[in-house]
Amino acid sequence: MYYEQFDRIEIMKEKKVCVIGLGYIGLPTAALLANNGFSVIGVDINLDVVSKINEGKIQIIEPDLDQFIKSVISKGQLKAQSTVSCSDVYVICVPTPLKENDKIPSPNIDHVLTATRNIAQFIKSGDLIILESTSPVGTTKKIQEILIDCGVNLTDVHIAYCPERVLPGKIMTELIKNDRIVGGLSIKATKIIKDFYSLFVSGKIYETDAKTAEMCKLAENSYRDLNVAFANELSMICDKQKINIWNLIELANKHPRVNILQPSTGVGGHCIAIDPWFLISQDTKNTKLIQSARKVNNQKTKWVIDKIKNICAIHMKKTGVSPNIACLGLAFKPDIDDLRESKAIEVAETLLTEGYNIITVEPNIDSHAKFQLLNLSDAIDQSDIVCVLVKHKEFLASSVKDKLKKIGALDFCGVFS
């Protein structure tokens, strides 16, 4: 039995692994399965990233990766390019952003659509296909069909949703101990691909259909948003009868069966802020809660700027002159590059937008396209009003708390709790 596992395993090691998309997770997906020993090809149609890689570069900030990457490349272990080729396991990990609707964001997946034709002319028996991007639910079932309508046989041929469960600063880690799902489009699909993702996953591998699997990766972003617009709501709530939030939430969380999250500047990135309208766009009727959560998280970033403009409004009155306004922080989350969907950034635009003077830092980029990025010293020298957006570990050193502390920064973030 031991001999007929062993030789599984260095079975399903000879296979040759096509990485279809070089961003957050698809990158360090392939460094991981490079430095376990797979031949890997990473495909991207960004010809900078695509050179970068193979330099043995990364375009993003992740803690390990770069030392992961340098590694594979080195030892030939990876190579990126622009198109696919034949392999024999294909991971899609391309971007499914939102289309921006008049009433109801819905999910584009044209990026998964057309990585599927690509792969098209490639698939033969035996091959692995597995979808990783956040998708709606019945996207898995769809490369299915578009793989027959290219006229390939798909005897033989196995597919399955296994959507990612990572958080940004910790990738590498998490991608080899969180636990996974994987949901084929069968039951043989299901366990050939387990088996896979068992050769690189320390976690606990859990089985189940595709479309569950879609819609578990839906629901634990969305429950997570529902959580934050609770804490974010509650925000808004002690503002106005002047109760300090964080000392309120550290006191009912003493609670043993209660445990409120952190409110924040609003939910940004690419899951929790985008996600929940994977669900809403499918169904309008039975996600009443779901839109609500969004609507206050969206709220509170609105609720922010207003308290801004309110502060610069007092310090006009008083001085007659229009101030400058500090933004500290511009990523979508503490200590990490992704600005995608960041509210922090929001608040920064639109008040530059309206005619503010706008001062930035963030520690973790080195140039924005809008901003001029100022060090945090620089930044509270030249400023009249500060406002904390990211809870970012430079702006929680003692000596800058007691700081901003003194100067009475606007603390949107918990960094004083």
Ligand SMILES: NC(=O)c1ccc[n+]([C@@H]2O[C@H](COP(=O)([O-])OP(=O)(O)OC[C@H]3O[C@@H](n4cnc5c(N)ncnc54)[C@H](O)[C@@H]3O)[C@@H](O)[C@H]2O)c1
Given for the second form:
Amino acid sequence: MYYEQFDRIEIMKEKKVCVIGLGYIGLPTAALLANNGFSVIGVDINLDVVSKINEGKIQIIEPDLDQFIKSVISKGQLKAQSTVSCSDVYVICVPTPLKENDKIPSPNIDHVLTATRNIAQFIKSGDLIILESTSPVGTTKKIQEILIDCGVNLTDVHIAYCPERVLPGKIMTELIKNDRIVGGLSIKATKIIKDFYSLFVSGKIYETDAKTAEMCKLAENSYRDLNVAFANELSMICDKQKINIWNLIELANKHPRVNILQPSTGVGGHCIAIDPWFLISQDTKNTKLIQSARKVNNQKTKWVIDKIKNICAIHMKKTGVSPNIACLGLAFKPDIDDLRESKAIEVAETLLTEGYNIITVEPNIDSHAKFQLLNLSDAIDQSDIVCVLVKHKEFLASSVKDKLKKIGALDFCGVFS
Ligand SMILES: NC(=O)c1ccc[n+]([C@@H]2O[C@H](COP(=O)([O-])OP(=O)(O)OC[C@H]3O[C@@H](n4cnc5c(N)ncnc54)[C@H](O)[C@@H]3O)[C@@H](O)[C@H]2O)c1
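Switch from the form predicted on its own, shown above, to the form predicted in complex with this ligand and output its structure.
Everything in the complex follows now, all chains and molecules, and the chain you saw is the first one.
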């Protein structure tokens, strides 16, 4: 420990924290820190986000976050603004999307670099700089290099990477309870920044170096992608063999050392479908398995689209009319409102663009620019073909499952099969 136990908390709590990027990760983090007694400045380049937060409101849907924000804004513990101001701890939570134009998609860390340049003028001895954005290996070191280029004296300035592992929908709980990894650019940085996290995290905090921590986050999400790819590949093999994949997985998982995941419409969202590319683009030669997983998961979405088209063709041949297709679920995973990189959206949009009649049901949103949303029973009544694309809890009620089974719905996520 670099501080005596009795005064460590007091010293830390007097620190002013600046959280940069107030989205799904930064805003809950800022709220939690403020709720723990830190004086927090939240910075976002989006002025609408800033003014909304200062009114005590939130721009994302996340259980309990609204209550936290209302409380910390009213107490003056959190203030949002569009520019950085002098603090003692800087937590960078800006987006790290993919550069899609490249032949092999690669990470765009421009927001991290910009955020680093924006804090440079305020950095002083004793400050902590933490990167939470998912980043390619070497990014934390780049932060140090940029600060040096900006002429910052980094004596006694501590820099670390600390990846986020939270599950959307459970962020406020998981931010506190999850085990975490802190990887500093020096052993001292790791220890001091671990001390900082220990003030608001109840999970275990493991110490490592920055490169290992960066790689660890990418390995975790690539592992998930790979295991889902195996389930998705099996689902296509079983379909050809006319074997029920859901029964098969249940049986295989009776083996004490087997745990096959569930197949799906594909892998969407802004983490698992994205982060493996961070590894692939840094080392194409040694990432053949990770590349295959990405291909399989993308192929699974195309397979779902083809499957629906084939059923449509049979319907057309029988009736002479183009069927109405109900797509149940649009979010990128069950029980959330987030449509970013959603494979269910890809299915519905592809079919719509190709001239199919699409009806959609998404219980977690009120409206959509492209699709008319219906309630579940109207959608079933008004459609000829029903496709279950996302395993939302609304589709799991036994009366709904019975109905879907009875009408021969196409079940791509194991709702009733
Ligand atoms: N969302 C998740 O579940 C999750 C989980 C683990 C890791 N991550 C990672 O965390 C990072 C942030 O993700 P997110 O989901 O919170 O993103 P987000 O898009 O929800 O929010 C990012 C915010 O940062 C702001 N921003 C962009 N550039 C900025 C800058 N230079 N200065 C200040 N603000 C800036 C944007 O306006 C936006 O409000 C990403 O690297 C992501 O991969 C996300």
